[in-house]
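For reference, the chain that follows is the form predicted alone, supplied as structure tokens.
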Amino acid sequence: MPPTLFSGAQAGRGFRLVLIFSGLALAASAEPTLANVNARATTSLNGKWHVIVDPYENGYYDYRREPYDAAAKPTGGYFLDHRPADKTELVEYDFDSSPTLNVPGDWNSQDEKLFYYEGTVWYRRRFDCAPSDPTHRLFLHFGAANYLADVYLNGRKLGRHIGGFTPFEFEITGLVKPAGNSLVVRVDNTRHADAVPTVNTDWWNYGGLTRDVTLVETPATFVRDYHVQLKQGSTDRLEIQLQLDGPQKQLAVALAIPEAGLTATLEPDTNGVASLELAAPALALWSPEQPRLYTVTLTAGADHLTDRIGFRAIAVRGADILLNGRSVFLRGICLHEENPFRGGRAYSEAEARQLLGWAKELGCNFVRLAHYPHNEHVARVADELGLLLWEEIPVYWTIAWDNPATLANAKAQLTDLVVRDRNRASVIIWSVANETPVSEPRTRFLKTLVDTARSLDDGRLVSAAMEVHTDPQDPNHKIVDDPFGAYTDLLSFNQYVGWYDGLPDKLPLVRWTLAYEKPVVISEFGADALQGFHADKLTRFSEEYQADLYAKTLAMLQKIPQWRGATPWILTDFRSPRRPLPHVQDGWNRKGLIGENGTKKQAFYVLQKFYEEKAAAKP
């Protein structure tokens, strides 16, 4: 039977190798996760799963009858999903009578007792499995599990995945039964100093199986991964790469884009990898104003995949960002993957449409997905709506810069994100970090991530949200000279003059010194406001304070000649354990332009008006 598949950073036998081919990269051995899962033959394993909360990690223990016998079959580990054979056998757990949680979903917002819980929860789901063809292969695909997941099928460990926001899967061909399969997943969201992110963040550490769990059926040989985009520097040539998986690695693959009148045949090599350039002179380019998507099909024997893909060019020239050769101003907003009505992790297409719909209403053409990879629905909905995206990995604040395992973890998360979303026209920026203090080990760490992103995908920009420092001789003189800025395509930085640095009246006095002649994108600015709290403009946490800060910040930023966009912090209020102020924050970061009840604050309309004027102005 084919080997078990691993993705990301795993224990034991798991590993990742990046294969460079024709100037682009296809992840191989361990293979990338299945591209475009929802276009394949799938069975959802979403729904109610039985759970056991296990703060002491008892589920790992292998209890055996006394006297101890190393050859005896373990009966106590929760992963075995074992029931007593008779009254003489003691088993101190029972999934069948345990409570349930919805999957996808975080445990914090589903059970009040688990609101602050960090640790292990064991999930169990039973399922039947009848492949449509005995020669087909089967995979278990997880959209994400925060943070560490150990996966067991019928008592056998399939493997481990580390990282709370990227997809992973395991091949289960030959391991399933027609009926009564037991799937057990141990999920642990404990924070660690050497993890990515590390122990301190400004968002809620939602634990659990937070995205879809899917059983995927494929032919014996199938297209595992593909990349169909414009050739870098061109608007009329496509570059196609793909990777086959299975015994017929040199099976011919037919490509078709019917609406563009394009067809081609790719001939994979002995490793199953194929590459092709294709003239495409009549393509209508994707843009926020006209988000044109084409139906793209790939057929390899019995395997047939369909995707909707847009084609656009993004580049930097001097201080300008060029979309399809024309300068563009990024009218943006930051976004957390959180449902503001119920205060839990967002995961569905409907939630993506709600959040991105608000961004469109705000007048945005750009959204920063902070501070980790959001679910796959977001990029696909952004493709439809015409919203440009900044996608990010959770290298946040301080990381164990000198730890090789931490770097490997960050590279694996970045690789999984890029491979998942590099066919999405909406995605124009890969961000490798947020607000990381300057040091030589940190800069070296981040430079490795930049190189990784560019090796995987040369058709997008690479950046990070950097910090600002203040001239010790002049508190109104702000300087951006981060040495990491030499390696990024944009000069992106967070600034909070008027909130963490003085009052809004300071903003007109600020002057800037920038060390790089690159497009400036202000990746964060803002102030907290409790929706519905009204006072004068100098009363913190009032809507008036926030609105005044927005007006003065926007006026200040227009004095920066290189300014080409902004993503203010943030679209909606979101939960954070760092925000305890009673009757104001109550565990919420209140910098949203929309309150937790979905009501827009005054600053929403200040930014909306500014963006309307920007959109109407000539470029």
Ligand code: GCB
Second form
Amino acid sequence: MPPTLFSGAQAGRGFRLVLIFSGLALAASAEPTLANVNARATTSLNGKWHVIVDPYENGYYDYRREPYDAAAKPTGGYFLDHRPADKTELVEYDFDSSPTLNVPGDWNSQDEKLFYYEGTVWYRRRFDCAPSDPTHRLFLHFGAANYLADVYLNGRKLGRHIGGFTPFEFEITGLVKPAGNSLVVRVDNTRHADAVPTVNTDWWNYGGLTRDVTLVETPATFVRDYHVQLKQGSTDRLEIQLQLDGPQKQLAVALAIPEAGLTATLEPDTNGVASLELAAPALALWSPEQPRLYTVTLTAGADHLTDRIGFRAIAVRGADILLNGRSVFLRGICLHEENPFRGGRAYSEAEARQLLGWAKELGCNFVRLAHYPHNEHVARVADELGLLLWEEIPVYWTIAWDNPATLANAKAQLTDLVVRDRNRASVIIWSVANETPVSEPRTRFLKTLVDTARSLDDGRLVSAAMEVHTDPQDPNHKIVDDPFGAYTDLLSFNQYVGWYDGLPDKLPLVRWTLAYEKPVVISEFGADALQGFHADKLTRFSEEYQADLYAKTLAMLQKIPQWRGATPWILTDFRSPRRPLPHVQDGWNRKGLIGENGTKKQAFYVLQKFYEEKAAAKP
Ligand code: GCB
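Same protein, the form predicted together with the ligand this time rather than the form predicted alone?
Entire complex below, previous chain first.
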């Protein structure tokens, strides 16, 4: 078992959130959240929540700070969700008569007044709670909240989570009443220089409870986390690791994969940790062509979990990416988790199916989920559809490389992502960063993240979207020699020749010097085009310009012998406050192959044709 899989905090019962305070940078790191929450007994807390918008932080007077002092006199914070006892009592807020917002959902796209809002919104929802068994345990699970969340149950603070795209939860066993519980969450999407991401991004800072909120019920002892995968380097042996939580740490766990005729019993140690290797000679391997998933069940006493898991091997040999031992070309596209039709954070499985369905239509076998962890169901849908995935954390552009709290924050986000998705066959690459300028502290920072990813999961590749630089003597000579490339499995870089760097006519002249003999996966190229705007191919923002740039870039890339894949930027237009050009951008990055109304641009068909030919060609 990888040493960092279940850290010390895990040994105790229940959930513990560790906060690292340093000025504004707060990094949450925690033991793994409950794996596969949707396979458990759950009650959805989605729906309309009452909200109070609080730009002046008026509702945050929590004098009962950590360590929590139950005896301290309650104060007037909104988290108390207090209602006046009689007509004489002065209370200057009232959730019940405050407006509502949908959860899941960002606030920016739900209320025009909140479109540009960055700051605090208090959310409140009441719920009743009757566990089906008095010995059972209860957890509040949040798919994500951007960026910081303080969570209160019945006036008591449960904890804080930092990071806008990863799941978190709190155990609330013994803290709930059968009826009328008040759950208050303060969500703050203020940007900070030492946060992850930092203050400057080319995407919208959608705030709010952006993913599902779920009440989860488990038996007293249950399987908190598990990892079922092919043993690294093999296609006929499974490696299983799991972690029990609860008083019966040494409860035997039965594993079954009925369609493969496999059963086994795992015997956890005194910490509840078990691992096992199992011969699995008859497994049909998962691939984009045949995305075979197996039903896997785990039973520990009263706890019973079912998952659908695919098994595949991914490796690199020289300049080749090997999927199940065979060289694969990654026909990819980048994706933001955004619904182009309404310009808001996508949150539903239906939206994931729409976006990934477009990628399939484009002829992709690969998708880069930029630039932060997307919803858990995205990787599950990709498992089903046969799409390979690149998953990323928001270490984007400039980051406070020298700040230990920032590093802890990035590590926590990476850990949460890896632990959440390491049972998904679709995920083949963990990306630790995007376009981070070279410096010694930055390379050290990223190297730590690479080590973190590898220690949690030895069954995937690790990479990052790196940068290109230009030979000062020759503008057509492009060089990729980032020292960080020594630590990654792929040589991935973003390049914008023909858009930010000259015109498309420059593309046939480009020559490359690549410092590493590794598979080259171009993590971005592209050009803005306003869907429906037609002109000659030298007119910026025309569909013709974008289509021409795609054709010339693809021709240029074919000349790189170690080229093994690309994820052009990007499938659909997306909102960005950095894109103000009136009548053209209007707050949208227009590099999508599909416009904000869902209409495909010319370049979509250029890439589709190229991918068709690639798929038909011999590897
Ligand atoms: C990039 C970034 C991406 C931007 C894109 C652009 O290099 O990685 O987040 O949106 O360029 O459109 O400029």
